[in-house]
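Form predicted alone, single chain, as structure tokens, below.
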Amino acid sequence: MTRTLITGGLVVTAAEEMHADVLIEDQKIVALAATGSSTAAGWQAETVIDAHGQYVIPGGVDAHTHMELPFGGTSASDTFETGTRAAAWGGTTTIVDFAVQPMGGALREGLDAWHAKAEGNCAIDYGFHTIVADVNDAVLKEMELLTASGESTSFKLFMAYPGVFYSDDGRILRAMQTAAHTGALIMMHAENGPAIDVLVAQALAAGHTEPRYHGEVRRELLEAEATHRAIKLAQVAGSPLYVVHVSAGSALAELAAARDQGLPVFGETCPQYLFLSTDNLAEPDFAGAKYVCSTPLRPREHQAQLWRGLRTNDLQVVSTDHCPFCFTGQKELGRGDFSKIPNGLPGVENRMDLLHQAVVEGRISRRRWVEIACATPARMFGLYPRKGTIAPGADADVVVYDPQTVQVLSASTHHMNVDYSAYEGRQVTGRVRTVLSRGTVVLDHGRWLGRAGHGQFLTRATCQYL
């Protein structure tokens, strides 16, 4: 048995803050005691980590990443090895990625492909949602079996991308009906894809080819309409619903109205919608392509609405939708045609720091920071209390966080496998100092100590809010 002791830090969870020592045995947290107490004074350990003046928080849970995702004739530039290592550098110790059902194939086929990509390559623990691209009787049966086994208990459908991932309302309803009786969680990309495709074709025909038109054709109203429709379909099916990457104030209003009615509807937003805007999409010389993602960045006034939604709990989770494509050679595929720009931004390394900056600026509290980045995503996707908290019995996924250090975000210093930073030159206060993954120190004072293959695949329970 190996013992590790973290002493003197301010332990921050979603529920409380206390100056406490944390005792770890092998891979698990076994006890907490007030710093300076007789109980803590009696603890002995082979490794002692001094956390005086630091926060001690649960490792982050990023429930929305896309490592090695094929998209638009290319693939996301982060592998499971590089992406999970970058996540750990940023204080995230668990990711939930998306296995993609091939069109006409089985969910099993997609999961097997993603297991092959990830197994033996991840620096931190990981799980899989399943993207359902082709709803049929066999797939609905697979959904039941995967939920029962815990291999995948959440399933993503798309109202966007006709011809790629798109499902019509009838297919969506059938998947929701299955989720209603199995306890699975339906995740929804809520944009009206057929209407967007019309607007894309019209924009290109008018000679509007620059990246900023990506944001103009994927209109806010089409996100709000699809969100409303998804909520109503879920209501008909009696199914819970989790809407991913909410970017528009009007879409958030649909979620808030549904939650006011007591419906089991949940929403996620991402750092890019909280910190970036259409101003970035309009950057000259094709630089706006760096910020092309879907749902798209919105005008700056939407940011205040999203922050308010996080404070009122109409939005419960901040994930990254990390899906990086290099500017050189990948984003450039869309020169002369914005619709060919691969959709996605890097961010898995930046999330915890950006959200701490919101603590510094008074937008959210420390406990809310931990709640939206660690505890709630763990609960939402059936991982709590193994993940997302610091408590006896939890996995020893722990971050010692320096709340005072100032850093400048930059592609020259980040560890994501992408040639630009969406937050280049942004100064933030706070930085990860030490990271433990299941009791193993994988990062300490700027030194990488982790390894590919340390991360384990996580089976999951169903959503713990239902």
Given for the second form:
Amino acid sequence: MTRTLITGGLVVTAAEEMHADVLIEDQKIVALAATGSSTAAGWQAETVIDAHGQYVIPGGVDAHTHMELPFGGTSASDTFETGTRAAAWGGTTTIVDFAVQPMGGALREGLDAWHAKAEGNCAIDYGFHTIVADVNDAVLKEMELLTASGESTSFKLFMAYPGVFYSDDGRILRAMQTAAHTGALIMMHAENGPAIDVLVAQALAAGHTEPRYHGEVRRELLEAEATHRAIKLAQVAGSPLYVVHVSAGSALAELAAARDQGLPVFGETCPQYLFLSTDNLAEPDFAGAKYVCSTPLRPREHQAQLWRGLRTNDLQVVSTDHCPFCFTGQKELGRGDFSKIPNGLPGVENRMDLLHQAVVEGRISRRRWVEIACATPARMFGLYPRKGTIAPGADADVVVYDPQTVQVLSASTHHMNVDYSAYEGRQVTGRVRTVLSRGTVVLDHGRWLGRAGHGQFLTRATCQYL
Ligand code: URP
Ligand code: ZN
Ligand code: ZN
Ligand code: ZN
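Same protein, the form predicted together with N-(aminocarbonyl)-beta-alanine this time rather than the form predicted alone?
Below, the chain from earlier opens the complete complex, with every other chain and molecule after it.
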């Protein structure tokens, strides 16, 4: 047995803050004791990590990533190896990625393909949601079996991207009805895809080919409308609903209204919607392509509404939707036609730091930081209390976080396999100092000690947030 003791830090969980020593045996946290009392209690450990002046927080849980996702004739540039390593550099110790059902194929085929990409390559633990691209009787049966086995207890459907991932309302309703009796969680990409496709064709015909038109045609109203429709469909089916990557204030208002009625609807937003805006999409010389993602970035005034939603708990989770494409050779596929720019932003390494900056600026509390980035995503996707907290019995996924060191985010220093940073030059206060994944120190004082293959696949319970 190996024992590790983390001493003197401020332990921050979603529920409380306490100056405490944390005792780890092998892969698990086994005990906490008020700072100093562990010495008196005679706790011994081979490894002692001094965390005085630091926060000791649960490792981040990023419930929305797309490593190696094929999209628009290319593939997201982070592999499971590079992407999970970058996640750990940024204080995230669990990801939940999306296995994609191939058109005309089974969910099983998608999961097998994603297991093959991830197995033996991940630096941190990982799980899979399943993207359901084609709802039919066999797929509904598969949803039931996957939920029962815990291999995938959440399923993403798309109201956007006709001809690719899109499901019509009838198919969505059937998937929701299945979720209602199995306990699975339906995750929704809520944008009216058929209407957006009309506006895309009209924009291109009018010669509007620049990246900023991506933001203009993917109208806020069409996010709000789809969000409203998804909520009503879930209500008819009697299932809970989790809306991914909420970017528009009016879509958030739909969620808030539903929650005021007592409906089990949940929302996720992402750092790009909290920190970036259509100003970035309008950057000259095609640089706006770096910021093309769906739902799109919105005008700056939406940011305050999203922060408010995080404070009022109308939004419960911040995930990254990490889906990186290099500017050179990938984003450039859309020169002369914004609709050919692969959709997605890099961010898996930046989430914990950007949200800590919001703590520094007084937008959210320290405990709320841990709640939206660690505890609630773990609960939402059936990983709690194994992940997302610091408590006896939890996996020893622990981050020692230095709240005072100032850093500048940049592609020249990040570890994501992508040639630009969406946050280039942005100064943030706070930095990850030490990271443990299941009791193993994978990162310490800027030194990488982890290895591909340390990360294990996680089976999951059904949603624990209801
Ligand atoms: O632009 C994005 N978000 N790309 C990833 C796919 C998705 O819809 O989440
Ligand atoms: Zn000390
Ligand atoms: Zn999506
Ligand atoms: Zn996504």
